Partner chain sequence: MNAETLWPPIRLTLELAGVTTVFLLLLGTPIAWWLARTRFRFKEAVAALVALPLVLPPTVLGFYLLIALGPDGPGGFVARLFGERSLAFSFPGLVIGSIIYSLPFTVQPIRSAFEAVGDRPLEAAATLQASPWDAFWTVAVPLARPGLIAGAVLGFAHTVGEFGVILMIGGNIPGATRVLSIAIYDHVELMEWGTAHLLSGSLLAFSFVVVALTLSLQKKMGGRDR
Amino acid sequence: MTGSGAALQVDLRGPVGELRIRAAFEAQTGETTAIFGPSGSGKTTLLRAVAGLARLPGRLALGPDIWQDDRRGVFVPAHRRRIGFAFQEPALFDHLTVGGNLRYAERRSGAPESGPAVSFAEAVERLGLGQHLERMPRGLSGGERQRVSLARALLARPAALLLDEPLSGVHRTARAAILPWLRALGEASGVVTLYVSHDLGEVVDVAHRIAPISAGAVTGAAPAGQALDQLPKGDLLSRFEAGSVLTATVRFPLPALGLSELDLGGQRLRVPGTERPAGTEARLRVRARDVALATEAPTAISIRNVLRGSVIEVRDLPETPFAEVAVGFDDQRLVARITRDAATELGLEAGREVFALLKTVSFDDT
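Let me have that sequence as a structure, single chain, the form predicted on its own.
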């Protein structure tokens, strides 16, 4: 899998049935951009248009390669675009074994055999397909078919990887291992990845940037933490689902407790689960409503996670009794939702030192 070293530029607008697509954004090389939104918002339609499997008016380009430019009369068909795609309903060759499907993707790629970012052996191992190589697709479960479809997309060595809910039928434990690997693979290869999902947990684990879509409209792709902070302003999440993404490093698992200890800029976090290997990156979504604040270090409490930081901003939420307080530590940002009354009583303002309290049970199990 070899990247193009250039961004994917998307500018598509047009009706599809009763829905009107209005998409203008860039997906950067070496990054995974998640197109995140509810069912019926146009996610799959948009991805199929990028793939060349459907057509919407506008322009598409991967760096210098123009895939579509209606003003110049250019439209490159899907089979001539350097893409790998895996859709929610896998389309495998039923007359070939699992191994045959994967080898076919390698042969069709036309890329040199030496030095791909992912090898046949790695794709098979990482996606748990070793015991299925001689099986026929019709005998596979839905989750197994999706893992084969994803492996086939990777082995095509694309410049752009288009994934539409590719793990929706895969067990949660397996997804927890696959998503960080996909993210790291894109970084190493320089490939542009578009990842369509309505699952916020998947988005947190895999995305560098998020392009929210609502009623067919996508107006840009922002860094994941920033995008999640802004989501409640739209209709993708209720106002009670605002939150932050924290990136930490796994110190070690604590199997006797069912927890893992993480390092967050020199501060300790304990979170549920023991499957994360030591030394690997963990990305955690924390809901703003699950964060409490104190102006003094608390003692004799059951909450295991206490992070020292400084207030970045205090933002009132109109027509509610609440305020959102952004707290910074290291180079990260955590948002807490508290009452305006509490914010006033604590004297919270930019620069004030605070302690953020996070219950271990409050972490989303992503």
Second form
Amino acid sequence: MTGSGAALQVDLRGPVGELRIRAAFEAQTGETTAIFGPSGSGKTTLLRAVAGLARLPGRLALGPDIWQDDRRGVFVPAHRRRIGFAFQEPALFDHLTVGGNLRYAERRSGAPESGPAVSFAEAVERLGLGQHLERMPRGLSGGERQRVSLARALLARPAALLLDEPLSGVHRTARAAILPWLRALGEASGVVTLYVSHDLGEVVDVAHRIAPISAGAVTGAAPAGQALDQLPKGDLLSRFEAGSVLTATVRFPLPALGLSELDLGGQRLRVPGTERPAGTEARLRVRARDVALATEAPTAISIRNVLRGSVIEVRDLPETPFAEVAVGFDDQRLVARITRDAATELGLEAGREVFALLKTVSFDDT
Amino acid sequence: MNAETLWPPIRLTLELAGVTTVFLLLLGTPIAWWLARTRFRFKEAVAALVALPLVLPPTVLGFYLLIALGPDGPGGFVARLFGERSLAFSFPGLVIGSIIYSLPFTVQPIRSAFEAVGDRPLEAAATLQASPWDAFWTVAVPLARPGLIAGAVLGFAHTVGEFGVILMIGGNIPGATRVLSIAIYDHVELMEWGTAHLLSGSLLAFSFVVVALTLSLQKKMGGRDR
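Could you present the same protein in the form predicted in complex with the partner chain, rather than the form predicted on its own shown above?
Let us now look at the entire complex, which starts with that chain.
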């Protein structure tokens, strides 16, 4: 039942809000197909439609199993599709412990021989959840929640693994270990993996094939190397805008200023918007080009949000004058895009303490 | 003041409230679930119907119930199947009246709790191959538990405190329909202040405990919101 040759065929088209989805591609078993594109290009909508959580007109099949065929009036509900799904915003069951969440999936996954699998012990070990099994999800950090969510999706013994930016909040070093394992796991078990991401580095690490998405349109999945070559080089930066997602806690809204004050690992941020009540966790999106770096604490400037952290790595962007600098705070990271010239002049290298100046920060509402 | 006059109304009241609460949960939970999840256009009209007893004078509700439960109403028809003439002035009649009268107090907190659970956990359950029925019991109900408890407590307490509807459809038959609130009324009418004090004081304390319990549950539920 590992479904040899059972490719996932996607043919969906239809309007969703402002967007018009037109997706026609195949994803192969044992391969990870990255759906790669900028925010707002319809990635999440498409993935939800594949899962059966949303409905778009068209046809979906996994090998011989027809999941949706509008011409024949077939629509298999999500709970009867053999999928594993990791939401971008992990939807853990708050009434169960971490271990309880994982067992919930395992218990409903059918008999051990019924499909591609990873054992409970292996998932827990690889995703570093060993010491968290007895904890409640509410006490976990954003990255920890995502790792639990991924483990839970894997333990459902899916035939198709659908992952929506599953590691966006996970620390870079942990991510670097998880991605190759995930890729190998897919190869060994013959599962079809769809991996939604807007992070080029992540896609390069995990994908066998890449299906670029732009304004709702996916025309096919090409082998990763080929697909990357075909992306217009100079365009890469602007089209697939690099950015970071940070998780912070709302300290209190400041209605008079139209801002909210947030806490990010002990550091303060002020972000436009006041809807979120105090104590809630919020995801913030920061574009790499909106981040400037300084090696000394800046004074007397208009930028209010300055975070102190240390450089994790400096990565040159080939054929451009730019470099991406990853800066870490606690277990979170932020990417700044600055010129290579500036990076050299400031002497930026791993371990160097820097101040990140965030010109624009917004709540991530996607 | 003696145990024989004191206890029957208390026992009857607790029995009535207990039985009513069981039915309230059985009936109110699916209604609350439906109201929380449906996209039916006129769902607020249904919600208003459920909430009607909140504003209706108990005598009005009691009057219509009296007709419905009486020999010429549907209640009378049911009663004849069991060899009785009417459901009015009987314990089953009181239960039916209490269910309708207390329904909004049970449905509202449960509906809010289900709404607070949201779509996401249920979607997650579906992707883990949990059927809607499975997900309801293993995800929605545990997450909404404070709301379910609040609904049960409020329904119970409201039934304990009801007066007008019971007087209309139940009269004042000792041991059968003479509940606490009516007993207190009688004791006052008969100038038995001591007994009235005792019963009223107990109800006061009981009500305080109930309200305090409900508020603390709601606070706990609010703290869980995001």
